[in-house]
Each structure stands twice: as C-alpha cells, then as structure tokens.
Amino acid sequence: MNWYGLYTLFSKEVWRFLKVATQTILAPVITVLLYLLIFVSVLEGHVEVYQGISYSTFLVPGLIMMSIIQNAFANSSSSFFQSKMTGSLVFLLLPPLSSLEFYLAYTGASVLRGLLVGIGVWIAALFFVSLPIYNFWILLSFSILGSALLGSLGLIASIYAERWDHVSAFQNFLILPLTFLSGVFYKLESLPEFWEAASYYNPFFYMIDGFRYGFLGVSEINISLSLLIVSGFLVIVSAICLWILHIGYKIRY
C-alpha cells in the first residue's frame, strides 16, 4: 500500500471542496433547511408517523442522511468526472497509485464532505427542532456505509460518463428517485400496496431507515438486516468500481 500517495490524493480531493466550501457544504445545508421549512410548516401537527415523536422529529434525520448521500456521490462524480474533461487524469495516472488507492482516496473524501454536510444539516435544525441521539455509533456506522457507498456509485457514473449531462442523467433519473422514494418524508405503510413493497428493494431505505432508528430508537425494519443489506451493497459496488478502475475502462485507453 503506497501510503504517502494515497493520502496526498486524498487531501487534494479534501482541499477541493473545501476551496469552495459556500458551494460544497453550505448550499446543500441551507437547500435542506428549505425542505425542513416547506414541510414542517404544512404537516407538523397534521401528521403522526410515531407515537409521541412529532413530525419535524421525525423528519430530520431523514434529511441528514439524504444530503449525506447525495454530496458523497456529487463529490466523487464531479471530481472523477472533471479530471477526465481537463485532461488532468493523466497526471493521477503517472504515480504508483493502485486500483486500491485510487478507490480508498475518491471515496474517503466523498465520506468526509457527506459526513461535515450532515454535521451541517444537525446544527441547523437543532435551531428548529430538538433531536435526541439514541445511538451513536449506529449514526455513524450507516452514514459512512451509505455515504461510501454513494461514493463509489458516483465514480462508477464519472467514469461511464462521457459529458456532464452522462453524469446528471446518473444523478437525477437515479440517485434521486430512489432517495425520493426511501421514506425519507413518510413512513412506507402509508403508501399504496404496490409502491410499499416496491420500497423494500430500494437499498436508500434501509439507509434512511437504519439512520433514523439513530436517533429515534424506532424503525420499520430490523436494524441488524438494514445494516447487513447496506453492507451487502456497498461491498457489491465497490468490488465493480475496484474492477472498472483495475481494467482501465475509458481511463487508460
């Protein structure tokens, strides 16, 4: 393991987002706060998801673990992606950098700016809503697991990508959709029949879900199988995009 080179492409993927930090980590927190406004304002008091827990209670730790997923899979994709654009790729090709490496590096930085913007989203709804912790090392297990996970489907898209509008097709006709559709704003058995068996297959939910029982205590799913299904996938994923880079698919040739 070349150590010194995998955390110097690191910190530069550290350092790039925090160069534009207002528009990395404080855009996608004020954004949140806008959902947490828009729906507490029309469904607080009119909905109870669970008893005794209102329904800005109930809605936050959703909305952490949405933005954590969606910057950790912004970040990887519109780095990966914009090295290949500015030709600058070539340069991260030259050191003795490993497949390894090269995944370890992208999706370690994905899981920092994923983790400072949830860190973000927390203080700011404390200002509105007061959310107790229930466990935290269950926080921190599936806000890594799904914001690696994110990380690394975010490098499988900027490397498949081959214009901006690869990558946002990517972004929009999947990542949000499923995040949409993972009970993030409503519990599953309140949707038609259909739609909520349709949501056990989304692994967004058990993320969702498994974050949530975080902070509440409380989920839909046993928190033991969310964890394991979040895992199963982040290793399935992350084993396709260690191949991808392996081979070199439109890196190398």
Given for the second form:
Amino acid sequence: MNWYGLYTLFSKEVWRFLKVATQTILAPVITVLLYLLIFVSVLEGHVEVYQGISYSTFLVPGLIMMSIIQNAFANSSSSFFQSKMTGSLVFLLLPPLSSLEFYLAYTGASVLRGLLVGIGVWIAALFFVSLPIYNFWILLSFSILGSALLGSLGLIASIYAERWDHVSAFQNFLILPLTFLSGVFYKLESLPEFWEAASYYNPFFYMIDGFRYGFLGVSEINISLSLLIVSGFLVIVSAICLWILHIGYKIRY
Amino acid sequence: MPPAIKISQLHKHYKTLHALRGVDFEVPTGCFFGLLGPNGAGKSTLINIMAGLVHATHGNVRIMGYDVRQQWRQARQSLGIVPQELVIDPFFSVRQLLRLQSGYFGLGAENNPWIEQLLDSLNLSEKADTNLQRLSGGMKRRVLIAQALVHKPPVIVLDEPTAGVDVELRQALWAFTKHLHKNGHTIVLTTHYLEEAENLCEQFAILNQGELVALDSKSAILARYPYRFLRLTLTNPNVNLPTTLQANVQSIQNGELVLRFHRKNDQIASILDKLRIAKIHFSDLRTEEPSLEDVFLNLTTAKKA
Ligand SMILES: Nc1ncnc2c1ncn2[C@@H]1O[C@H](COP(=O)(O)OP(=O)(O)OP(=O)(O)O)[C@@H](O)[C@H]1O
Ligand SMILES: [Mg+2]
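Target state, the form predicted together with its partner chain; input state, the form predicted alone:
Entire complex below, previous chain first.
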C-alpha cells in the first residue's frame, strides 16, 4: 500500500471542499433548515408518526441523514468529474496509486463531508427541537456506511459521466427520488400498499430508518437487519466501483 | 543493467483504428532519445502506454526492467511524464500542487528541498504561491515539467514540451533537459522541431502510421539518406539550366542554386563539368550534408505514396 499517497489524495480532497466551505457545508445546512421550517410549520400537531414523538422530532433525524448522503454523493462526483473535465485527472493516474487507494481517498473525503454537514444540520436543528441521542454508535455506523455508499456511488457516476448533465441526471433521477421515497418525511406504513412494498427495495429506507433509531430508539425495521442490508449494499457498490477503477473504465483507454 | 525502456511487439487498437502496429525497440539507459513522427503517427499513444494511461492491446513495455502492467508501482515510480496537453488543476498554487504530486508518489516533507530546487531551476520561484489559473501558457508548461520531476524519476519523457513556447523559453527548456541528461537521466523527447531534435538527441526512432520506420544513432540515420547537396552562389541569377541537370535540382532562389547528388552514383566532378558546359558561373560553392528533416521527410512520405 502507498499509504502516504492515499493520505495525500485524501487530504487534497478534504482541502478542496473546505476551501469552499460556504458552498459545501453551510449551503446544504441552510437548505435543510428550510425544509425543516416549512414541513414543521405545516405539519406539526397534525401528524404523529410514532406515539409520543412530535413530527419535528421524527423528521429531523431523517433530514440529517438525507443531507449526509446527498453531500457525500455530491462530493466525490463533483470532484472527480471536475478533474476529469479539466484533464488534471492525469496527475492522479501517473503516480503509483492503486484503485483501492483511489477509492479509499475519495470515499473517505465524502464520508467526512457528509459527517460535517450532518453535524451542522444537527446543531442548527437543536434550536428548533430537542433531540437527545439514544445510541451514538448506531448513529455513527449508519452515517458512515450511508455516506461511504453514496460516496462510492458518486465516484461511479462521475467515472461514467461524459457531461455535467450525466452527473445531474444521476442525482435527479436516482438519488433524489430514492431519498424522497425512503421515509424521511413519513412512515412507510402510511403509504398505499404498492408504494409501501416498493419502498422495502429502496436501500435508502434502511439507512434513514436505522439512523433515526440512533436518535429515537424506535424503527420500522429491526436495527440489525437494516445494518446488514446497508452494509451489503455498501459492499456491492464498492466492489463495482473498485472493479471499474481497476479496469480503468473510461479513464485508461 | 536493463534498458531504460524496452518496448516489445506493441500493438494498440482504438476500436477500428490500428494506432500501433508491432512497435519494437529499446531506449538505452542514459540516452537522449528522439521519438519522431508526423501528426497521428502514434507517438503519444506509445508514451501513454509507457505511463499506464493507455492499455496496449498486445505486447508490453518495461521501464527500468519493470513491466508497466505487472509491476506498475515500480514502473510509475521510475517514470516522469510531461503530457502533450497543457492541463492544470485550477484549485492550487504552484508549490501546493508540487507538494501534492510528490505526496502521491509517497514522498513527504523530506522532498520539499527538491521541490524548492525545481521551482528555482525552472524559474518558478516568484510564482510559487500563485494560483495556476493565473499563469501564462509558458509558465504552465514549466509547472508540468516540474510536476513530472517531483519524484526524481530516472526516465523522463517529454511529449512535445516546446509546442507553443517562445524562443527564449525553448532555449531554457533545452538547457534544462541537457542538464538532466548530464546528471544521468534518460530523456525521451518528441518534437516537431527537427533541427533541435538533431542537435539534442543521440538516437532516434521514427514512427509513421503506427510503424517504426527507422531506429538508429544520429550519424547512422543521417547516413541512410543517399543524397548530399551542392550549394552554389550564382553570379548571374537568371540562368537556363541544361536538361542534363534538371533532375538534380533541389531548389533555386535568390541566386542560390542547390543541387542534390547521390553519394554513390553521382560525381561532383561530372556535375561541375555539366555546369561549365552550360556556362553557368558561380562565385561560391559548398557541399552540405542532409539534415534530419530531409531524412525524416524521405522516410515518412515515401511510405504514404
Ligand atoms: N483515445 C483515442 N481514441 C481513439 N483514437 C485515438 C485516441 N488517441 C489517439 N487516437 C488516434 O491514434 C492515432 C495516433 O495518435 P497519437 O496521438 O498517438 O499521435 P501522435 O504521434 O502523438 O501525433 P501528434 O504529433 O499530432 O501529437 C491517431 O490517428 C489518433 O486519432
Ligand atoms: Mg502526440
């Protein structure tokens, strides 16, 4: 392993998003706060998802996880795609960096950005709701697994993409629908039967549900099962990502 | 000691295009090597295969004895590439970029003195903290060269480093590469400035349409060209050349007549006789050896016809 090379690439990726932290951290936090304001002011008092838990308390964990995974995806996809477009990707292809080192550096930076945004949203939300942590380790596991999953998905998308709209298509037609249909805003049980059944095939649902458990101590699905499913998806997506990096798909001709 | 670069039976297909057709040669360690060929000959493809940026369809390349696919870490560590395209990372300053690049090769702060030395030798010290976006084209070119050298590779490949570079910088770059060569680096150079290649390189490979058409030392390659030239300064620029000489005329302009004659089959004496008979007088006479350009054109255009 070229550990120092991996560390350098990881720091470069972190440095890149910290340099524009207003865009990469602050802006997403504000977006989520807007969601929170709108949904809570409309629905608070009308909807009770779990007994004894207010709607805002139900909503905030989902919103935090949503922002974690969206930003993890945005980080690796925009960074990698940009270096592909400027051509500066060549400077990462010439040194002795393996596909695993490449993958770990990009995914690691995505996880870090996801976590920072997540913490930002959580702190900001504390001004609106009281949200004690039920199990810190569950929160940490789900946020790391989820952001790593989306980070590697972002890498795959940007390796595949040839134009910016390919990346945004990935975001708008895959990530966004899967996030909105994952039970961030509601409980699956409250959906019509078909959509409820379909939602069980959505990996995002297990991330949101498991993460929420870390705050509230209640979940729709057994927490170990969610953990298993999310880990399984991470393994599959990472394997695909490592494979296309290894064969140099659309990178090395 | 293995050769710096060993290329064996290399083929590259890009979909339907057969860009390299069984290229086979070695670059000896410590050599200043010229890789020449017209546009589209396959030079960059060959270089990109050395760098691992392109995968060969068949055959292999070894850098300092390391196979670029099997022992890619050692191969890449041994190779410094200056790519043909001017690419930059718009996020960083020159010094930051060089430190990152050195880090990717596994080198930490211990390499910083070398980076400062590179900045200094390439006249980049003043711009070391400037963002790359705000550098001129020539400066970006120098940054590319510095980037290729951060890990002190024994083999350095420059893919048209002087394209779009002014005369002064070109001279400076050549002086710098000569210096690297003197310090024991193997240098592979592609350029379309043949006169400069002729001055710098000790050995040449000439590619044409994906095939190696010549591989030799400078003197041997120049000797391949069967003709020499006779340059005459005419006393009367308006002369009628006799038909017996028409076949030998290379050019005639501004009162300078250049005749081409075959090393073996033509004799200077008989040419001079013909001139005397035709009453063509001249005030000066010189013989000239062919230049690399003549050989190059001879080898790369003959093929097309
Ligand atoms: N990625 C690619 N996909 C398809 N064809 C390619 C690709 N890269 C190069 N080619 C083709 O391969 C041939 C050789 O190209 P190459 O860039 O190696 O030439 P070159 O000798 O470097 O030319 P130049 O002097 O113009 O730089 C050309 O016909 C080119 O169009
Ligand atoms: Mg080229």
